[in-house]
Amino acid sequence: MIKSLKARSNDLSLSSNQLEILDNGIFKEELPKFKNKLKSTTQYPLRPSQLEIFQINVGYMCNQVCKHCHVDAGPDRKEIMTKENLQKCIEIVKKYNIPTIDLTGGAPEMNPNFRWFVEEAIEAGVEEIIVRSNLTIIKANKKYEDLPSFFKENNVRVVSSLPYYQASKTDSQRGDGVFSKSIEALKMLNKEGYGVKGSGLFLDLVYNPAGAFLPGDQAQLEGEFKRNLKSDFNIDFNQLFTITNLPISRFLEYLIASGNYEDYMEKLVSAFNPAAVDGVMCKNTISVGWDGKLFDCDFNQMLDLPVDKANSNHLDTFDLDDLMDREIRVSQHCYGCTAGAGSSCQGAVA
């Protein structure tokens, strides 16, 4: 079984092939379809509740090449959102009073219009701007070293990836030297007031498991991170978000190559939690691709599963009433967001 999947994994950059593996992989026992699991709850068909977050992937270019990256981001990626599409995002957010913009990548800071966009979004009245930073971008080049002060000036909420509070696990997942650069960046953010009690500047960390297992208890891990980062490096932060690795892109490649694919999928299915369904991010979020296409979530974006509304699936044809009447598209990867305590870009949901 694994041998046949490995043979098909040579072209995992193709989203259709990933979906084939997810939906038609050969298991010891056939895994139930996620849609059928939903039918056993009160949440079928899955529909949006309200639009609170406009999550924009401004490009796949990144200064890192992380093993678990579901975006397959890296320095060689050329997909970058244009200023024209960024302007369309601002117009939509302003028109519909969407309170939160969530900027992702790649490294979103590498989009050449990143700073312009943040300032324009604030001018448009956006209540909160989230930037999902890999931290090392701050130390990657001198032109990025003032990012902490730029974030402060614009009251940006910084959500930063840090797989662990020790170098060995972090570097094994994200590359040699990443941990030390991340610590330096965190200290720079703390110096500006980020993560410091009473400053009003929020610094959150994101934990992704380093292997084929679910994240531990979010509250317990947050306590461990806070104690160790404070004692070892005098670093403060606000919250820790635990996020389940979904079997997409590089993490799917890893699962197949390591022989963990079948066990991991079975683990996700057996951990399905109906209570987590109500908090999945696709219910209050629209994900915008670098090219302006609209998706239910960032993971569907990577699998090229646009929203199920042919007349409202791009920035050019954005219609909120039409989008709020849609059925959210699901597939086997959705087990990752509903396993255990659940998982979203804001961490555990149940």
Given for the second form:
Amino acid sequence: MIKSLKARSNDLSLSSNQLEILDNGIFKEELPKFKNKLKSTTQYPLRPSQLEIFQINVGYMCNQVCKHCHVDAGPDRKEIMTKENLQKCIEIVKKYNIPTIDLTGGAPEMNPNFRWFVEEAIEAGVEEIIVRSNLTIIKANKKYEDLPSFFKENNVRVVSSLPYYQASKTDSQRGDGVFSKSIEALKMLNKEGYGVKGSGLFLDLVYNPAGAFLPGDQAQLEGEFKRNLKSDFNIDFNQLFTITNLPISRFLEYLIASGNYEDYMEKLVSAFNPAAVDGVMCKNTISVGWDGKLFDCDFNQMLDLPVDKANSNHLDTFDLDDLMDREIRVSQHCYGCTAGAGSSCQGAVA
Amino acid sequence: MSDTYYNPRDLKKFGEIAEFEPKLAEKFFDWYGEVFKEGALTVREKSLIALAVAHAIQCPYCIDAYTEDAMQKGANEKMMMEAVHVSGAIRGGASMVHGVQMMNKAKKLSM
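Just the form predicted on its own so far, so send over the form predicted in complex with the partner chain.
Time for the whole complex; same chain goes first.
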């Protein structure tokens, strides 16, 4: 298993070094900076529309070390959200009637207060709780094997990464043996009714390209995943979300090491779609870091670009009116969300 | 004059062929775009056909372009290699089927 950039003391573990790369090189003269691109389509500055999703990163610890991980997550990451901060999230969501909580990580289930939090959130009347589960966590340890029934009891929406319906591409991105464990976990979820028509339990899959190319048409890939997972493994799921890999953290490391960085950035820039800008997730989402800091999205969180509101950039100082009045912070990684059909945590947007 | 006949970066300049003849280029690119849209064939089937043809005509630009395009459309390595085999089989078959012509001629010339 590879280690996180941080554990390897890789230069890219520092967000400042990543931003330096994204601000210079090919973006020095050759390619337009994202901000200028938005100006050319009169879409600058980006501003939030309505807060619908409170995306909470409950910690960077993960049982997997995926090659493309934008979080640089792994077993060696110890950053975990405290119960105190989780409680603050509940209070905010309750106070402002935010309809959706989206739990991410790392493997969110590894936060020791994960189950407590989900139950509290339900109690607080949250309309929808999404858990971004990597699937293999369910098979990682006996204590996680009842997660499917826990999800069911709390009507959690499960969103899981599966980059391909065959082992080779999945394992090359997510680690040896991940595909077979993911299939076992999907079967366990199906058994509880997840992804099964009429059950009301939703299981969505996320497709990230396993390499330096952009995702194809979401509907077409969804059809293909459904056909193949059904015929090969008798697995059902609801929707497939295609998500573009953003050039940060370990995916940035891969792009540079494989000599694909410049070509990939050119691809993202030339696929810029103004129509996708309207649907970017930073418009309806606030991302919360494990330490309570607030960001426009999970990617900005990893680049340590907190919301541009000094007086309300933490759970302790959360002020919705002030936050809704902010300008969303952008850099060249944002091209990943506006390329082609666009990309968000809910898949294509245009 | 470049050092080599093919420069990978020239692929990105494909659209620049309009510089010398804009009217025909416009017609060509419109038609090209239309050809690759979903029709009786899926976009991925078209992409794999393009990949096979790219190998038959041995166009390095097209091979790069349609390898990536096919991957983007969800094709895996096995599918792409099968497409290349189709290309090879047709190229090889085209030589072999001319063997009949050779046989015809040889038989005609022989006692």
